[in-house]
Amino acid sequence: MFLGGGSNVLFCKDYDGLIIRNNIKGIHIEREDEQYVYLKAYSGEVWHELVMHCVERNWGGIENLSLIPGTVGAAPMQNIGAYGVELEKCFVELEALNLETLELQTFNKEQCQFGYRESVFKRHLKGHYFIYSITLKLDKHPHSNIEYGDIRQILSEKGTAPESASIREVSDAIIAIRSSKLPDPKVLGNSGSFFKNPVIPVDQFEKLKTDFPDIKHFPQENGVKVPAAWLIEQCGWKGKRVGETGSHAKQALVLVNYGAAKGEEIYQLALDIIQSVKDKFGILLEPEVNLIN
């Protein structure tokens, strides 16, 4: 098993095998023109440090993904995203080692089969490849997405006109938002957002809206996204502690370990939350975290 930062993995039991820590580092320009930089980063790089590398050079595209924990190699596997931006927006290709033939293969965006927190490497190619590097297309004349969440509000509070905000200012705003809502894993054990935000059919949403008029939602091309945090909070889990586990008081989507919980206890809490949301809303939550059980 290959492990990067381990920030999106829940061990429900001891792993029966060899774990290899990925520490392959390097960031360099593959090519560039007047508009874009094509940047290659190796999979052992810390993701946030890559974001800061780009922000410092005013290369736009991933500033909304500031402070996401983990390594570069996990980014395409998970198709990481936050605040209205997903990795696939600026993704060009990746190199991956075929673990059977030990040959490097290149996968373009289409071959990665990106979805919401999904890729081919989480499905039928899971365990068959080791992601070695990724190449991103970054804009030298960036225009950041500031429409999601509280980004505009934070920028305004800091005296910055949202429409003219630099990517540094957008990144700083997102770091401030994430820091205010998400516990520091060095202080309180957590893996960030534990569940995916479900996307449900329009007709199912309309029925739910009849019973829950204030249901939060975001229209999508393939249905309606309902925030998992809202669903969990409505079921009474936000801030609730169960033994040494619990749902975080500031963000219901984050499951925490108060210090002595084992992996299977966190997993049981997740199962209980999934069941309660299903019973109340008829929606089945899916873990975003990779489960080793």
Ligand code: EPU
The other form holds:
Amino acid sequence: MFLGGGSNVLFCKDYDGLIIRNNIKGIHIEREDEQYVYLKAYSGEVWHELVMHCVERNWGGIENLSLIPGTVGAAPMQNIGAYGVELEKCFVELEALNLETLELQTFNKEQCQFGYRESVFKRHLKGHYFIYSITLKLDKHPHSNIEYGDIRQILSEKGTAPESASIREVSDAIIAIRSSKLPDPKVLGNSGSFFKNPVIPVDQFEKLKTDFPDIKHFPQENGVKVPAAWLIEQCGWKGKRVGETGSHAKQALVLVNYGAAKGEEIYQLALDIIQSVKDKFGILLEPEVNLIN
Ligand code: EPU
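What does the same protein look like in the form predicted together with the ligand, given that the last one was the form predicted on its own?
Complete assembly follows, chain above in first position.
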């Protein structure tokens, strides 16, 4: 098993096998023109350090993905996303080692088959490739993406006119929002969002809305996205502690380990949450973390 930062993995029991920690480092410019920098980063780099590398040079594209834990290699695996931006937006290509032939192969954006927290490497190529490097296209004359949630408000509170916010100011705002809601995994064990936000058919949503008029929702091309955090909160889990585990008090979607919980206890909490959301709303939550069981 290849492990990056381990920040999106839950070991439900001890792993009987070899685990290789990726520490392949390096960031360099592949090519550039007046508008764009094509930046190559190796998969063992820490994601947030790559973001800071770009922010310091005022290269736009990934600043909304500030402070996401984990490594560069894990980023395309699940098309990391936050605050209105997904990796695929500035992704060009990646190199991956074919674990059967030991050849390095290049995958362009289309071949990666990105979706919401999805890629081909989580689906039918799972376990067959080791991601070695990624190349991103970053804008030297960037336009900030500030439409999600509280970004505008945070910028205004800091005295920055949202429309003219720099890449650094947007990154700082994202870091402030994340730090206020999401627990630091170094302090309180967690894997970020434990479940994906479910997308349900429009007719199922309409029926639910009659029973739960204040249900939060975001229309999508293929249905209606309902925040898993809202569903979990409605079931009474938010801030609830069960032994050494619990749902975080400031973000119900984040399951935390208060220190001594075993993987199987976190997994049991996840199963109990899935069951109660299914009983109350008829929606099946799908884990977003990589479960090793
Ligand atoms: N909400 C609740 N209760 C809560 C928290 C949120 O009802 O305890 C509601 C809020 O009112 C809001 C909605 O849920 O309307 C969405 O909340 P938020 O903006 O916090 O985002 P999220 O959908 O819960 C997703 C990602 C996060 C990412 C944030 C910000 C997924 C599974 N999670 O969370 O990603 O940081 O948006 O973009 O898509 C991660 O993947 O590990 C992760 C942290």
